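Form predicted alone, single chain, as structure tokens, below.
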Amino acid sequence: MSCKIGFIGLGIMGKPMSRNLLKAGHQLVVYDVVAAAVDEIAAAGAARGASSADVAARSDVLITMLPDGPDVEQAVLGPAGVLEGARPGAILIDMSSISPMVSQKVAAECAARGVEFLDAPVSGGEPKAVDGTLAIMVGGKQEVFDKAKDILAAMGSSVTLTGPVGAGNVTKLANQIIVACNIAAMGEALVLATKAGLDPEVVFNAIKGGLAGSTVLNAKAPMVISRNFKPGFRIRLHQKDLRNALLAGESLKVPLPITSLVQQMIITLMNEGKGDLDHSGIVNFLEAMAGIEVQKPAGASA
């Protein structure tokens, strides 16, 4: 069923997600502070919004896909924000990866205006955003989730209600901890193998079918071995997620020692100007410590 949807935030993830909504037959109004991004999606069939408030006034369901909590607060609660235009009964789905505490704050402000709210962060990076196969983790009321599920299904192959508002982002933080720590562990392993004179590609192929195998390993090891750090998900955004995880851990009195260590690696890389590399670039920190790059030995067949 077609629905009037507003989409705010047309970055690496937001653009392909909005395209998939158009492909599913939804009417779309879009807005981004970068005019060129709006032009691109308008050329694909979306209507242009003049502001977040304008998008909200023209939509039944609003989706925000923004970098961090302050951006969401600005777009929703700020001047010319969503709540200045949204009608009572509208649904706001924030698909940004932010602090669960910020999700709960925004949800409370929405409730005061009669607007329903779901937090629905995603996992899968740009490739799965393009394919429409994201994993979407949702927090909110069951009845609101039921109304929005088909819309979310146009962007993801897995759509799961994980609990009340904030639960989606807690689940995403758990996801991001596992991904970051997996990349760091993979980096240590491949650096060790390379330093020992082994072909890291052979090592990868040998272990990927065993207990060490994972989606992270399959996606990121080939990137590292080929020295391809083109961002599907940037290091600086993973730093933001781990910061939010550590803040959540502090508020809940949950120690996160491994997460903290990987966070320090990422901050070091950002200080070296590598914040816009793909998060597979976490390996660069470990390579620098060992004084070697993960790559095929000289003379090895490509």
Contents of the next structure:
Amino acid sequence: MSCKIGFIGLGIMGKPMSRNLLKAGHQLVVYDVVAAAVDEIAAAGAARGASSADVAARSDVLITMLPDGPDVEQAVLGPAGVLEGARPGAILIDMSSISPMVSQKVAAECAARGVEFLDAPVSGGEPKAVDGTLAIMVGGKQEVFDKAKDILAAMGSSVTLTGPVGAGNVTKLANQIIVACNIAAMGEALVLATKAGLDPEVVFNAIKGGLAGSTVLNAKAPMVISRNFKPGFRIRLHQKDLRNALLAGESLKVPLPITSLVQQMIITLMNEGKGDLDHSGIVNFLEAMAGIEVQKPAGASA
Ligand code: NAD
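Since we've got the form predicted alone here, give me the form predicted together with nicotinamide-adenine-dinucleotide too.
So here's everything in the complex, that chain up top.
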């Protein structure tokens, strides 16, 4: 089904996701507070929107891909926001990673205007956004999900309804807890091995096929060993996700002790000006404590 789609938020993720919607044959109208981002996607075939309200007035389905909850509230509920322009019966799909409580608040405001809402955060980062192979975790009503599924499938290879509104973001927080804690555990292990005089690459190759092996280990250990911390997924965005996880934990009375420990490491790294490194840079905190960097010993073959 081809459909008029409004896309708001053309950053690292929003740009390739909107390009994939164009490739799938959808008509797109786009908006970002950064005009150059709008120019880029307009050059690929999208129409320009003047504001979030303007995009909403011209679309059947709206997608937002913004940094955090306050940005979503601003773009949807704020002046010249989505709800000033959206038609009753429209569907708003928020694909940002935000607090599930904010998703529920925005969904209630949408419902009061006759607008349906899904929270649909993604996992996979920029490379999978480019390939259209993101994992998309959705919260909302089954009948709204059924209408939106084909559109989401143009951006992801896995699209799963995990529960009512907010469930997509709870699932994403679970994902982010596992990723952050894995990176920290990997950091402890590689620092220990390096300080013991071992080649961390040899250690990585020895363990990656066993029970300690993981997608996180395969993606991040080579980055750390080659001292490449170019983002990928920035430390400051992971800080936001862990903060949202801790807030959800507090509201549900669920202690998250390991998550809160990794959050303290991340806050320290941000104070050191490392918030824009890739989240594999969490390892830097553990390296500083041990006074050693994870890298191949001098003279080892690269
Ligand atoms: P980004 O900062 O690159 O892009 C966000 C875009 O939103 C920017 O272009 C910004 O100008 C725009 N924006 C902000 N406020 C706006 C407003 N009120 N109206 C219109 N536009 C506005 O961020 P990103 O990396 O694309 O991430 C977007 C979301 O996806 C975040 O919630 C992030 O946690 C999540 N995410 C990112 C990755 C990744 O690897 N980058 C992976 C999975 C999920």
